[in-house]
Ligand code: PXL
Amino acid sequence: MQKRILAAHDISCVGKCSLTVALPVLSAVGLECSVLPTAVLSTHTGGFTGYTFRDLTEDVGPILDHWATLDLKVDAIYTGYLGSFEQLRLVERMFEMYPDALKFTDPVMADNGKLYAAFDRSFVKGMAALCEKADYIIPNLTEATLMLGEPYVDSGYDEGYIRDMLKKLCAMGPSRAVLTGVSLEPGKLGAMGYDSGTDRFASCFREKIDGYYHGTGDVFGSSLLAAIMGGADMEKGIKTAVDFTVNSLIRTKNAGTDIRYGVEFEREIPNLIAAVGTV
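Sought structure, where only the one chain appears, the form predicted together with the ligand:
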């Protein structure tokens, strides 16, 4: 039977990120991607001004009420950018509705040491509480330090620091955590993860592509979830997602695309399908 993911993220109409990345990436490997749109924006909030923002919090409760009347089989819940503090509670309710689903949470709220435009410190606490209930979390270094109440360090750390942070993230509740945007040597960037069930770390690093490309975390997260649903262990999942992300970034850079408009991942999809196999 086809596996179903429920993806709770915003729709940014222009500037590829969140649902406009999760839908094509998860669908391409044969997964059904059902959506819970958290907000509709004319563009994402990074690098643009004057964007519209329609918070869909009022619709989320009734959507979940309706789903509760259906006999939905849900294999994974993928949460990302949430439109309001209240939605954190609603997502927890969705977690409770589908106890057997893999709860895969990207605590989207910050990057480069800074919270995104729509969020404040109280949201960080709420997101940390949601992560406690998830099975698999994929924060970047900024989000991880915010949730752990530690100062943000953007360079000069070592592998021990990252391993320690991964263990602390798993101690919050999830059995697996992957940190993105990790750099242990100049010119290299990648991700490192920890599986507390097997007590094993996994990582993959590639050449650092200069420039801050919006939506990169969503390209990574969607491809990691695709690989996991295809049966990959953490090591293979991280490698698949880092390769998909970096190869897409190289295409974007070579095309000279404005970095705000997102990553050119579409033409890398055949390689992702080859890596993941049939889900």
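The form predicted on its own, contrasted with the form predicted together with the ligand above:
Chain only, nothing else included.
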């Protein structure tokens, strides 16, 4: 039977991120990607002005009510940008509705040492509470330090610092944590993860691609989940996701694409399928 993922993210009509990344990436490897849109925007918010935004919180509850009447088999729940405490509460309800599903959470709320403008410090506690109920969390360094109540360090840290942070993240509740945007040597960037069940770490680093590319976190998260659902362990999953993300960035840079519109991951999908197989 085909595996079903429920993806709770916002959707931007133009600009590749969130659902417009998760849908094609997960579908490409043979997963059914059902969606719970939390907001709809004319474009994403990175590099564009004058965009429209419609919050869909009022629709989420009735959608969940309807799903509760169906005999849905759900293999994983993938959460991304959640814009309010009410949406956090509704996603927790979805977790409870499908207790056997893998809970895979990207705590999207901050980057480069700062919270996104829409959030305040109280929201961090709410997101941390959601992460406690997840199986996998994939924060960046900013989001991790916020949830742990520690100062943000953007450089000069060592592997021991990252390992300690990963263990603290798993102590919150999730059995596995992956930190993105990790750099342990100049010119290299990647991710490191920890599986508390096996007490093992895994990592992968590639060449750092200069510039800020919107949606790369969604490219990484979606390909990591695709690999996991295909049976990959953490080490293979992280390598698959880092390679897919970096190779997509290289394609984007070489093509001279306007980076406001997102990463050219589509042409890299055949290599992802080769790495993951058909799920």
